[in-house]
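Only one chain is shown below, in structure tokens, and it's the form predicted alone.
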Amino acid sequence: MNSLYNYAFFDEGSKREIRRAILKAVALPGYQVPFASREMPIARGWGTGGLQLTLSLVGRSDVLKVIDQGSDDSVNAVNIRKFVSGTTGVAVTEDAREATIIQSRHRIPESPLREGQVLVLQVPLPEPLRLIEPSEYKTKRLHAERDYSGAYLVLFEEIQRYGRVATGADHPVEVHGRYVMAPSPIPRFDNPKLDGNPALILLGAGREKKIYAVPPYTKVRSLDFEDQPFRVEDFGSAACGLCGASGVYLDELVDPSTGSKTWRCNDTSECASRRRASQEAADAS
């Protein structure tokens, strides 16, 4: 641990005030949270709003994991938990099973997470009525009346021009049957993770300075209609050329020497996981 900054960087006080917007955010889930989103020794933009939900909640006994879309060797990835273990000390791993704060970028961890555990995302742009509205004093509006025909309205578009919702990532939902909420740039593949996760799950935005939550058990539903039910991404019959899963998500690649195709999978932590016990049963056999 660097002994010229304080313990987990920040000063007692603001670690307090971000707690403090962390709670109202789990009593009101989904709801977005105002905080005075500090300054960092990155740029908004790269990460801030959930590094900083890491350094107020991070505690000795805790283990650290940070991914930044499936991979734990990132740019992003490697700095964040170089810094968060230079100025707390905690430990940290690359399994999600392991650890009690998983701060990721676009992921939700393969891995089915458990009571006890937090994850914080990283979140570019929380309002998921932005696309539509740009003023916030119209969007806050809008969410206190619960009128929120306008993201409809972005998926109904969708549909009139591909003949499918399709979203690539950021698909909106709704949390606890009232705020709809931007679950941060995961694929519509995590989106079921959501729901019902034992695990709290928290978003931070640093340049917007805003805090919202899903707490753990909470009831979460993708955004569709009746005829356009929320279907997520579909890589038929498709499994990873390294460790043969399928049915996860997975990172198409393409050699530009041949044109040829393989398939990776995104979570490169369990895939590294599964190899190992694919090569101990081998071994024990």
The other form holds:
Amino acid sequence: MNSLYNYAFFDEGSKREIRRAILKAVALPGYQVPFASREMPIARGWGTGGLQLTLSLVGRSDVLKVIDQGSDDSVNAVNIRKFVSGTTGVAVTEDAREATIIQSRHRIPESPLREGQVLVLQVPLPEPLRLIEPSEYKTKRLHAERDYSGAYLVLFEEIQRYGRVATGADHPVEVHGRYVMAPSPIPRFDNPKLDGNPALILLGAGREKKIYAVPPYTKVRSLDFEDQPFRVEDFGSAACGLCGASGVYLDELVDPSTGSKTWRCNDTSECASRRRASQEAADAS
Amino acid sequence: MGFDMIHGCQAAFRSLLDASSYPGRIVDLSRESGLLDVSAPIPRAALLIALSLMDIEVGYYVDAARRAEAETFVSRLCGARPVPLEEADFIFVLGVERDLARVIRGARGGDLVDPHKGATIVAEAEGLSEPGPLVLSGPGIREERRVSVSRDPGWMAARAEKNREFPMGVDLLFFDSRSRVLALPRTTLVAEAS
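Mind giving me the form predicted in complex with the partner chain, seeing as the form predicted alone was just shown?
First the chain shown before, then all remaining chains and molecules of the complex.
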């Protein structure tokens, strides 16, 4: 632990301000609470919102997991994990079940979360109406008036153009029957996990200076139309080439020399633990 | 060993977050509050909440018999400013005989554009326990949760009226003399068991 810095890097005043915002966010599911986003030693847009939440939450008894796009080993995850553990000495893990705080970029872990865990999602664009209204002054009023026709219009135009809803990620959701919220760029595959999740989900946008939350056991509905119901990505019969899992979120890999396709679990720690388990089973028999 | 401003406040905050995320779950702050100075003119749990969440950026209001004394102490300790009831971010109602319903009615409820400006009210109860005659439901609660808040029940109607129009409203934190805390964010529906 690097004791040249404050515990968890921040001064206590910064933590208090973020903590106040977190408590209001929990009381207002899906509503973006403004906060005075601090300068961080990583660039805005690289997870500073999530990082600020994690630093304000973390304490001696926590166990931290950091994921970037499903992987514990990519640059963004490694840097953030090192930074938090370096300034706090907190224990780290790759196992989502062991973690008390999971900071994630663009995925909700495959293994179900439980009560008492906090999932921190990094958010680049917290405003689901930004595409149709560039003014923050106006989008705040659209939320106030619960005028979400713009969010539906975006989906409608995709159907007009492509014959189906074409959101690759960040498919908007309605939280607690009130606010329309950007769930961060998670795949549609992860949207249903937001609904009624036993864990607390906090979302932080550092550049846009917003904190918002989905409390545990909260109704979350992905926006759709009666005749165009919401659908998650469908991988057909594809299975992970390493662990054999299907029904999980998969990455498609193309071998450039042969052009052949293979699939891999996007959640690498889940994939590794499945392979370990089957190896142990094979060794035992 | 005395109170640790960094780790004590962090632990208290996480307990408050836990209580707010799972309304009806009564959290115990006694380990942290037990390390605080006993000569404070406000109850230890209220003092711990003030230390954890308040500073110069916050306006607060105290409703108590020994109000002036409490305000001097709180301001000196964390730098927050005493302000009129309707402007306060945090409101402390100290003493179970105080009129909590009046305070709820007068508190800032935020508006449709900035509902996060609704006040946080920290109120004393004689005791908090589970289960009890109050049936809670809403976000953070799987089906329902039953608690008991030992206090004149006038606050319930005032709270329901204040929080009638979500997202506007006030968020309540009840504490008792054993430093246990019950959170009732504005999303929690409170009904009396029939």
